[in-house]
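The chain below stands alone and is given in structure tokens; this is the form predicted alone.
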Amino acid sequence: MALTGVEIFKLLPKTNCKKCGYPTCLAFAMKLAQGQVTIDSCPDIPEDIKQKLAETSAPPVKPIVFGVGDRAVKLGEETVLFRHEKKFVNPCVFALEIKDTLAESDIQRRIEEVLNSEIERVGQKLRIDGIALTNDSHDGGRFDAAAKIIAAKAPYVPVIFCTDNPVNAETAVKLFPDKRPIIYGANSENYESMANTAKTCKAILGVAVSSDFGRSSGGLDELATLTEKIKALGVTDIVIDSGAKKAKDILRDNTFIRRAAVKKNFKPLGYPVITFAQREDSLIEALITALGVAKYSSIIVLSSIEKWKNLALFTLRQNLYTDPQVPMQVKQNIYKIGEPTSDSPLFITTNFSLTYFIVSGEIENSKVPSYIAVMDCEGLSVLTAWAAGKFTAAKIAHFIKESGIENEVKHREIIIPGYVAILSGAIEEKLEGWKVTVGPREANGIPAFLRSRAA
């Protein structure tokens, strides 16, 4: 059971000496129950009252790092149910699934396409992160074989093993030393040998409730039994898995997962969730993976990858997995898009990052060279910066004395955004020999306006 602040304030030095970035022990202690730092924070806590306080300070969702190196993706984390309640902290893998059934120029195949689903969206690359390989053959020389295939195109790549059998497991698993990948497929038959090898070759182990690869609807009370039995053997980086195939079931089992671990603390379910969401209907599949990444899942399998859903799954992820309570926004510069000159049209805009990529997207769909003075309106579009007075003539003015883009540009114009066409007069007052040119209303009209200036 969690420790109260006062507790835990109990069990600290009681120097008040500030190296935690707190004014007190007390303060220091109220932080730690809330999970909002980590006992590490205190320099002086005895190695004894720091392991006890440990479990105390952790995240209800256990964190765990899946994969190395630049493809290392983050599990887990998770300290709240809704995220305007506190911003959900390590967005969802999703992992495309490759059966060692297929021929081994679909296996390649399906790699390339993992290797090749970066795209980049308001300037954060998103991608598919993972693969999953499944024993669809039940067979130790086959998934050895296709886990070969994997190893040499995709080294890197996180992987999960999809195996009941330990033998199989213990074999793929070794092609990828120190790689961080994930056994998954341990049950209540196998749970022990499955165990000793995550153990062995320092892997994560996928819990689940059935012989077959988990993927059955047994109840949480033998999955939350299972966890315990496999923490005891020394394991503890676990993906669990609650068997739920129907969306209303996956629905359930996360939910009642995700509140038994953040409104109970209950230990045996706090651990991130994988999700298989294959169909044979690819909108479906989408729809399934869909309710994952809004409901709890860690990981979540597919079975294909094409180009609209990860689009469509993508653009999901990336929305509720930033913070509702600090807009996105891109760094005060002038940026240049294309290979402008000193002739070269000028625009301004605010530094939300959704109004700076659709305008630098249109500026450059018009393939005229242009320069953006993106200015720092904490995050805000354009309309709302301008009603909470951040983006206003004077400051305008400011900015653009202040940038240096005089140096840059032979001509003294400004383009500003159709919809504070209103500040095109103050503008002028503030900004001294400069004309201003009210610009479209919306991004779109972006190409059409420079070509008629252009013309």
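By rigid core we mean the largest C-alpha set that fits within 1.5 Å across both forms. Numbering follows the first chain given and starts at 1. This one's a predicted model, so the numbers in the text were calculated from it and none came from an experiment. Compared with the form predicted in complex with the partner chain:
Fitting the two forms on the rigid core leaves the C-alpha of G69 displaced by under 2 angstroms between these two forms.
Positional change of D343 between these two forms reaches 2 Å or more at the C-alpha, relative to the superposed core. Once both forms are overlaid on the rigid core, the distance between the two CA positions of T355 between these two forms is 2 angstroms or more.
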Given for the second form:
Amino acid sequence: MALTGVEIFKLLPKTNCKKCGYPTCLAFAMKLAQGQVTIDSCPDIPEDIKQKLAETSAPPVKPIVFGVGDRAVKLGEETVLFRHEKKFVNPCVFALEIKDTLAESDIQRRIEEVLNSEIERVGQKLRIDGIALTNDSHDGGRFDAAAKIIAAKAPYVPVIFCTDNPVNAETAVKLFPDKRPIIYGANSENYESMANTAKTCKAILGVAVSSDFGRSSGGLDELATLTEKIKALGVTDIVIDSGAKKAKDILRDNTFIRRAAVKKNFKPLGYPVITFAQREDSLIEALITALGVAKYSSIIVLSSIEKWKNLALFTLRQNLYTDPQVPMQVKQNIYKIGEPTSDSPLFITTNFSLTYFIVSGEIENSKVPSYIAVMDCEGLSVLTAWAAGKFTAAKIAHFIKESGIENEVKHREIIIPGYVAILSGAIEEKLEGWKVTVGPREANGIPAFLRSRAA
Amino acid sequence: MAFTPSKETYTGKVNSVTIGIDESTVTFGGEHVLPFHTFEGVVPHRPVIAYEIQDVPPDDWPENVQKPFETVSHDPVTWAKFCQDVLKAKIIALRLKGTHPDSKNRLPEDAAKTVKEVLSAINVPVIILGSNHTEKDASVLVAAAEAAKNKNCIIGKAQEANYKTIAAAAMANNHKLIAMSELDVNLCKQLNILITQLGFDREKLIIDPMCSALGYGLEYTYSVMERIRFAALMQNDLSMQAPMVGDIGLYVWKVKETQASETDIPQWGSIEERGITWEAVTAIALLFAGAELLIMRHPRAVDAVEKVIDEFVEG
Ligand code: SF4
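Pass me the form predicted in complex with the partner chain as well; I've looked at the form predicted alone already.
What follows is the entire complex, opening with the chain shown before.
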């Protein structure tokens, strides 16, 4: 666990020499505890203490950047076990498995699937982030040939090279110089040469212990020992795999790993977790992946990436990695549901994303094309926004005038949420020429409301 | 460095609830630990899934989830039998959708008749749900609870506006009760307390913190459920120890992702697989958050979730 300012202060030189830019060592200690300065700003801390401070102030799950450039993804940096405590930091990475035993055309096709996987959802671009090339052939030549295809076709996609053969790993990784790939396959037998390869190629090292279905958590002890040995060889960018494949084992191991890191600051397991979720049945694979998303995997390897499956998994990842303290917001705008004409009804609501989703969903269900004027209320729901003075007659009138909706619709009628019926008079006063209609209180009343208007 | 996994100590537990009568009862809840945390404590029962049926044909369900029931859904009794006998449903959730004023506006006595017919046709336990119209539910669920007297069903849902009558009816006729609040830990606690103050046994309650579909507020339901479980297990809060229900199908099968055709949105892929996955992923996420009872629609989604539950509870 991170040290407090006072605990850090005790370790500082206490000379108040000001070389760090702060008037006292205590002031510097406080800033350090808040993570606003780095230890390097004080030139007088002895080396051993510096290391101790660096270790204790580092996030419990080591931050690692996987890949380079626009497609690089961040791993780790997590600080909690439950999203209601604090935001989950770096959304887990999805990678498609490509076996080196596949025919070249199949390898090409799978790479294309990854390249074309991007979908936009509530303003975010979501995609399959990486490729995991597996050395199923155990043959160096085939592995190298497949790696060459990837290097040519998708040079900027982050890649995981899965092989326990250090020679095969090295040949493949050399095709991706300075691209920060992952070599997955250090185990208790090969770790020395694997660590060497990772070091020379500046790659991230995947460390795994084998697992049998249903074994106890003894593997984590072995895993911790292994990461320590590898760290002693100078490799610290590590991702770990307990070998868990079955749902029960994934949950247990990932929970123990995250707890050890977050609650005990146990460094040997303070690394991002990689989970292999491949299953024959794609739907089951989606559910095992959902387990990884919810329960602490940083990288999840998939055997197939159908569009329907991606959409569900991207959405789950997006949902669980939102900041629970900050309400999700929709951009202020006039949104069209269906294909509204100049006679279509106009609703107004706030930009709390849940409100918007529910209202737009109900309008969609009613099959009456409509406009929704979504007003920026800092992501508050209708009643809260009204109570906070953000959803007021004056502000609504101003927004409607500025929005340009008067050029889109011929009528001058606006439907307001039933909860703020009280505003109708004031809006009509401020918004000249407009008539206010009070809509239902709950969104699920909208279909009936629209139907009764049509009748 | 030797590693010893740290196990959590829990001070409370979730109530276990048994429904149904004679040889066909089902029990859920009862765990002393967070969901599926069998590695540090007792989980005596697996979560259960109820198949949802309606008193009126499911015209408002998307085509792909109507299809598995197309030959049986014209009649609630046939539909219920099909779920029990062919799909091996462990529980049937009968939603009295037709009583809603915007639907068929069926009368409480008609609803009661349907309840009786369904109950006499099947053995598995039944959840009886209103149409989520708080005023109408107050009369419909009273009639339904009487019609099902002593069959140990679950009656739902009691909400702030109607809990008094519904809880009284559940109590008088020996049923369990779902208490629903809207995505708020404090409102949930408050409603549970109000209901127990009426004399309703807190061990017969089931919490519905309000479901949301994947992509449509799932994270709210997820975190509210996690927090309710925390209160129950870590703080031993007696008013929060009821098992939780996720009314999955109702929320999932009205969102755009389960309805938009592949022709309209090609980048979303197969509409059939997408809908099933949407329901299954929403369900599994809420199991991780703490739900012990799920109400679902599509047989393939139910099967997939059951298979993953198997992986958690077996060996
Ligand atoms: S530079 Fe170091 S020793 Fe000097 S005041 Fe700052 S913290 Fe203290």
